[in-house]
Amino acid sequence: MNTAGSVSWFLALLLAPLLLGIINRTKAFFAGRQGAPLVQAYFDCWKLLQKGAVYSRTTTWVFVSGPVAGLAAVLAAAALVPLGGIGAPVSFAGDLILFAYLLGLMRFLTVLAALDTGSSFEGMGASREVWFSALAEPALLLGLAVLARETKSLSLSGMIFALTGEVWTRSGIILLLLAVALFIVLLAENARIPVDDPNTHLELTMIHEVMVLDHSGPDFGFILYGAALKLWVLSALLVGVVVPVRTGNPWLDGAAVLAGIMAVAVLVGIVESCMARLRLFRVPQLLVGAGAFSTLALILALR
């Protein structure tokens, strides 16, 4: 693990709960609201860890171990994303399908534990959860294999580094079709508007959070921290196509990345202003578009 792959690991640990506030600051700002601090998610996190945790007498050793597993996964896979020019703790040739794995395992841990409480209501929402994720997925992947053929790499660290300018004055029209299927898929795997609303209590339109309702202290502080993370790296693989920033200078290309994922988080909070949740059965059609324009980038690439 080089020293630079590390200071990029460590900004994701700590500034990733900072997303979650960019996004509500900016809500509240459409809507005519001053809006929480910044850094409420760390100051909720912090206070979930120091409650009891409470839990059923149907769940066992699946439901408790569930959020520290989830979280274990989305570190793992941090480590696996370049920050710009600085790169990731861990490359190898292969990472990309790693990549993806670990947030399937984080996913199927969360599934695994709501189911492990035996309602029927935490059920729907897995079910619910795994449908979207079954289209999301393959658009993750295809967009990957758009990066390592037009990067000629299979690292995610070797990917990055290869997407300069140049690259995309040759393939921008590929790589434009990209980042708009990495950025719905974004806003798919993170519950976020028009996929999901993170802030929504109608039990028939609940997803993500119904399947984390039983989860309370340390373990709720788990899955909100796992959660930021998760946003943190998809946004980090996304700026790291779009901002083709390569000076030579590992920092200044970092700053860059950092900048670049905070408009993120700018970015989702105007999508989560500007239009309502789809209804459910148009959820899959946006999935499917994604998949289409992974697709479609693909073949532009193999041409």
Contents of the next structure:
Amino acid sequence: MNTAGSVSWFLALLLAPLLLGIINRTKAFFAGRQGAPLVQAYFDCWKLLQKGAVYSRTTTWVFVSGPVAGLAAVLAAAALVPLGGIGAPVSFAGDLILFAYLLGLMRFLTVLAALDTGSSFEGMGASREVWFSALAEPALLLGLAVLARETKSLSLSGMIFALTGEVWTRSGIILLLLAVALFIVLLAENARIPVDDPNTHLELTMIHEVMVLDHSGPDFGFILYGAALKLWVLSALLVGVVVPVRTGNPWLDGAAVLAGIMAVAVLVGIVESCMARLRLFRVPQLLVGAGAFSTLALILALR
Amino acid sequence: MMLLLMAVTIMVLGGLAALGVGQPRLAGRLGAGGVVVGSLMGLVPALRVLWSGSGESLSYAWSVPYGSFAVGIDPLSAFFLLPVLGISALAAVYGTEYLIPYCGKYSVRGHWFFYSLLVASMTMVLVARNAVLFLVAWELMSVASFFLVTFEHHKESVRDAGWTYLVATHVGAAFLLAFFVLLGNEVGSFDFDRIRAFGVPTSAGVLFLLAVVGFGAKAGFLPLHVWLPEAHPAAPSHVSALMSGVMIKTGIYGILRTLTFLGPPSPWWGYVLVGVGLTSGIIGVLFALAQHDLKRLLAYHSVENIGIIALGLGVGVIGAGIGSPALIVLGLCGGLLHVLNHAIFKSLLFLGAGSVFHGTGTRDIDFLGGLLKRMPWTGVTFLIGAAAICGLPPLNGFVSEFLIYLGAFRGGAVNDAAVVGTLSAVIAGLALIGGLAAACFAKAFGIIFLGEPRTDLSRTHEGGWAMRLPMVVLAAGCVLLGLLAPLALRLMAPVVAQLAPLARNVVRTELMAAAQPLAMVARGGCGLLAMIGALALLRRRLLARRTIGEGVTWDCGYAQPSPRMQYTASSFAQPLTDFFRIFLWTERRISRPSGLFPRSAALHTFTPDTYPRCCTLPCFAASYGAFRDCAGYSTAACNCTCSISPWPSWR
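Can I get the form predicted in complex with its partner chain as well, since the one above is the form predicted alone?
And the full complex, kicking off with our chain again.
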């Protein structure tokens, strides 16, 4: 635990919901609308925390523990991700494995909470979620393996810290392939277009949204906040690779990374504005494609 | 050492006593009591050896040709003795209650006799220090487990499963015989000590392959796994727990013991192990996804986890090939720890499956649902086991997979394309296996324990304390081993030192290095649990004095959703099984709805194992063709053997 690292953790906690606002404002801009305020997600979370809740008679404690333990898992995962040159509060050799598996834990619990309602819609969403994530996982871990090889480090903080502009000039193509793979994983893990459409109105076509249909009140607030945080940590990881500003000045480095994360949110918004959701059967091809990008990066790294 | 032999004797005596008494329930108490007492006694020398790091041995003359009654506990044996004795005792306690409904119908007394014999023979396999003694114990283990599998021998499916198992295990034994004959011939002795002292045998590569096939048939490597999905569902649940959790690990023990005989390993051995591990792991979990029978599903997960263990050993052997101490220690530690972890969570899951069967009378996942409300103990412990087998933090499955991952990541830095490529395949493979296992256990736990019952399950009941206690102990083991993993490494130090071609202090330094991230993982696990607690408190505070409503599950406005509208296990897994259909060849039978007012429609899917059809049966057919000419001579003898029924008539 270090103080500079705690800053990056608290920044994540503080700013994560802002990303949802940025994405929505970008989409509104493309649609020619004014759009909701940037801080709308904060309002939503706050309002949900003030509410009571309704539970289905079918559900058990598993349903309640899904959002609670899921949020705890992503909070723990956030503690492992650095903000560029500013290290994470916790870092050790192999923390990237813990990071990937904490996100896995969050997903497992969300899926179980969905199955606990006994609704076929939520079963459908759960089934798709495990299908896509099983394919996204190898792409993520292979990508991290390439990163570990390129930077000769085994912790997320160490890897990102060592990723200077010099590494980019040496093996830029590898990092570019890696960034593409990570971006696809980010879109899939956060249920964004082209994998899943967060704005769809039909339960049959949803993935993430349909799994949380029956949650309400503070539970749903936890879910919303957890989703924002998950988007933040994966964006921070991607930006750590793409923005190699390591001047040693924490203000400058931090500002560059924060700007990068906002830019990722804008990019997600642009993707959502420019294309439609893929047909479900096409999504695995996209994810296998991400795996192929990681593999290609690995092959290039082996030369 | 004497204590362990006494323990084995007590087990066998308990089994004989169980055979002798008239009352089946009393037989259960005697048999299980013998196993529990014997196991507790046996654990003492095992722990002593692991703690001190120095072995104990005994040797007597034996009139069997080439044999000597040489037994010994070294750290490797002691490490494997822990799960064997621990799980045997817990499964025996469970069995006393689980078998009550079978009293009078089947031979419960015979069951307890063979149960004791199985535990005793597994112990002997681990401590035997002479090839003849080893093979005798090995054979005894196979035969005893055969009779345990065919407990419900009135059913044809059970008898078929038993024969499949017997044939598969003997194919493996044939390879082992060849292995020991070759090895013993070159060394000039069948004593393990002499074999070890001999140095490097000339045909080490051939011997290694023979061992992988021979021991792999017991461990369940693909494509030798054919008996697992047949035998595990057929056997009583506590026997499945014992066989799947522990007995298949004797195959892993055999491979490790072989590695100590053959001198420094060649790098390609590591590639073989990684290849076997990847195919077993990925294909195993895919087949598991497609199953509807809970115990069959768990059996395929054993194939998967044996694959993960092989990956760990492969990483270690590759490390030995390139001379990287970190890789050796991380790979071996990960593989060995996964042996222990898998023993714990897999037997827990099989006991849970048995409890579900005991309470509901079915093992078909699609007929169940909502059991968490009716069987809270089974539900919670099964959930812990399920999360552990998926390798989710902070449970024990994560720790061992973490070590294997870490080894693979460490090795990624070397300048050897073949090594890095293989290790990257290990990383990608583990990630895929992890994702698919999570899908499979989300399906198994979600469909069985959550939602609404899919059939009438109103008479479902939880088992008594004898069934609950072992599950609770094992679930606690999953949590504790996850949080106390750095301490477990301390116990494993002598085992790794025995296996690795490294100096003792190098092993110690590397283990210290490996324990550091594990300590952080453990701290992270505690932090996670603390955060869960804090958030749960926050939620409770927030919801205090607010209106909490109750209603039906949202189903697009329908107010009366029926349980039949729920997703089933088959529908949950369908996208994945379709995506991987090239490996699975799922068979479907559809009766489509027809007419203006369709009455009924049905879809049956069934995923049989493709390997018997594609690999094993053609092999047998070919060898039958080759040996047909000789068959005429032995038909009479064969008829004579077959006419003796293997199922005893005592009850």
